[in-house]
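Next comes just one chain, in structure tokens: the form predicted alone.
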Amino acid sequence: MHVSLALKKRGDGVVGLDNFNNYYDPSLKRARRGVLENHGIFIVEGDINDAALLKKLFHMISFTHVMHLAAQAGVRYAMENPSSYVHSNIAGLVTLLEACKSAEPQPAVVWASSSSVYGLNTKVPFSELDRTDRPASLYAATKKAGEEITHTYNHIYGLSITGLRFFTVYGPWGRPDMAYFSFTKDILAGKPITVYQGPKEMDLARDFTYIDDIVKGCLGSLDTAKKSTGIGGKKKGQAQYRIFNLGNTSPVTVPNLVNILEKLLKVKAKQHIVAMPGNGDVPFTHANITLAHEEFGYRPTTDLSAGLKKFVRWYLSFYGADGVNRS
């Protein structure tokens, strides 16, 4: 949705294609497409794995840029529902790719990768370098795979791909499944809040990084990928091939998040602190920005405390202080 708007703001046209599914309240994600529709910019209703949907697309519009971010996300759900993962992440992928491969012309690729592809890596920070063949969950897995399907493509069919590890990507209108969104609305509703800590009493650390930052990285990549080779599904020539991490270079630990929600929210947390179970999750992320930062500029502004003072914000505006949303 940011993305989208962003390119809107300074020009350029816009399709979405979203499925609107039942992973998280799907009335979350229709709010977001009515900003979108507000702002003029079209969003189709439908399936990244239905071909035919994809090449009447393709057919009717001569796409420049792919920026992929449709996937499911999640470490923790992926032990529940693994189907929905490799169907999204590998299979939807793939049917993407198919459609692009074969139009004329080929559009350039940005897609979203992600941090947990560094899995089991402990030298930080991470770096694009790093060994990535080690996931700790299946939705790790899935998108290291992606990655590995995306170079498969770029070096058949000349497809200039671009794959970006975004590091905990968290603001207004986010996943309310991730952390900073669920102790938001359980400290609001007086609930105790989960919170999980790594091995002998560790802290858990992530690499928060604002909306705002993600997007600027997102069009970095857009407006620095070289055009694709193929011509009629063939490859004419090397095509550009691309991984940055996207992330803010300051962890923070969860604890410390919590403390500024209290402060944000003016609510003291009943906090429930237990072990970090077998589940996929790992106990720190950290990034080297280096590459994107040479490459088109990348440089967050946001820390943690200002994020989430625009996030409580738009929140409380959505959902009010009960946590019910009356749009």
Ligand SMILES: NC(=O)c1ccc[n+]([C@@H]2O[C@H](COP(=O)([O-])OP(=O)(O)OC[C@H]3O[C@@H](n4cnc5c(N)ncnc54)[C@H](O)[C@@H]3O)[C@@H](O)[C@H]2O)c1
Given for the second form:
Amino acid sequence: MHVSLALKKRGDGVVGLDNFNNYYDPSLKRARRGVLENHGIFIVEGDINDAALLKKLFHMISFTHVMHLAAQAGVRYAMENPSSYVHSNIAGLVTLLEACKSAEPQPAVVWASSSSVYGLNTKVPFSELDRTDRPASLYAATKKAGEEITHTYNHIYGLSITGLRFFTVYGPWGRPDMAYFSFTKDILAGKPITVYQGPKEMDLARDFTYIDDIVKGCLGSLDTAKKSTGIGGKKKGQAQYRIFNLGNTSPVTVPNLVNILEKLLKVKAKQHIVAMPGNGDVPFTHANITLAHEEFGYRPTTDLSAGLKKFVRWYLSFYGADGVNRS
Ligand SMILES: NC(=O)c1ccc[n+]([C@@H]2O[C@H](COP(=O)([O-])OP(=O)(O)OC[C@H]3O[C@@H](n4cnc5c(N)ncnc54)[C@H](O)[C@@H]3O)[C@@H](O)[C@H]2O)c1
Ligand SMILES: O=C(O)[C@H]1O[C@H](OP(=O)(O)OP(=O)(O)OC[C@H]2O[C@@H](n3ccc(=O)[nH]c3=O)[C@H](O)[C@@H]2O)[C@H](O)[C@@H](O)[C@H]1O
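Having seen the form predicted alone, please provide the structure of the form predicted in complex with the named molecule.
Then the entire complex follows, led off by the chain already shown.
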């Protein structure tokens, strides 16, 4: 939603595609759709696995770029519903790349990978050339698979591909399954929250990245994506294949995240502190963003307190303190 709005605001044409699945409250997704439609952005309701639909769309519109953000997200849910990750993040990705490869002209593809591909690495900050062969969750494994799959489409068909490894993105209109969002809801409702700890009671930490910074990185990478040289451009195999970290470079522990929320919400959290349950989590993330800075000037500017302040303002206007969706 945020990337589409930013593109539209600067004058680009945008068409969206989403299947509005019920992984989390579809009414939030439909409210986001309302915002986009109010800004003149047309949204198609459909699945990226629907090859016929994609073919029709690519036939109707000569897309210059595809910003592929659709996915089954969430690290821990992969233990409950593994096939949804294969459906959206692997099969869906291949269906989309097949459509892009056959399009005339071929669009440049920018897509969301994930910081989770760094898996069990302990050397921080994570750099793009570090190992990514030890995923800790099926979600991470499907994002890693996506990086390999996109590489083959670049190599064989000359598709121009940029993968962006986002680091725990948060902000207004975000995902209710993520900790910052569910903690806000539960703290306001007076319900206990569960805070995970690593081995030896170590606090977990994340390089939380504010949505507006991610949007700048998305647009920067779109604008520096070279045209494909494949079927459309006739010169197979010479297009760009790039991967960038988009993080914030200043990790914050989960207890600190809770402290900031308590101050903003003016409510003390009831906390259950438990050992990390071995459900796909990694203890910490930290991005080296030198490459994205050098290539398209990526420089995040929002720290967690400032970003959460904007999130809480949005949350209270959208849900109210009682957590009821008023859209
Ligand atoms: N939010 C984060 O912290 C984070 C971190 C790293 C990577 N990512 C990646 O960034 C991208 C965007 O994530 P987000 O947090 O904005 O999530 P989001 O839930 O807001 O957006 C994903 C959208 O994809 C749609 N979708 C899922 N499967 C689909 C399918 N098969 N066909 C069509 N639509 C489908 C969903 O309905 C949803 O609206 C995802 O690829 C995610 O894996 C997110
Ligand atoms: O950068 C990514 O690649 C990923 O970012 C995000 O994953 P995570 O960093 O795991 O975010 P999130 O669930 O908010 O947990 C944050 C912290 O709170 C801790 N956490 C979580 C839940 C809880 O009940 N208690 C708790 O302590 C938890 O242990 C963790 O330390 C995206 O969801 C995911 O789609 C993926 O793309």
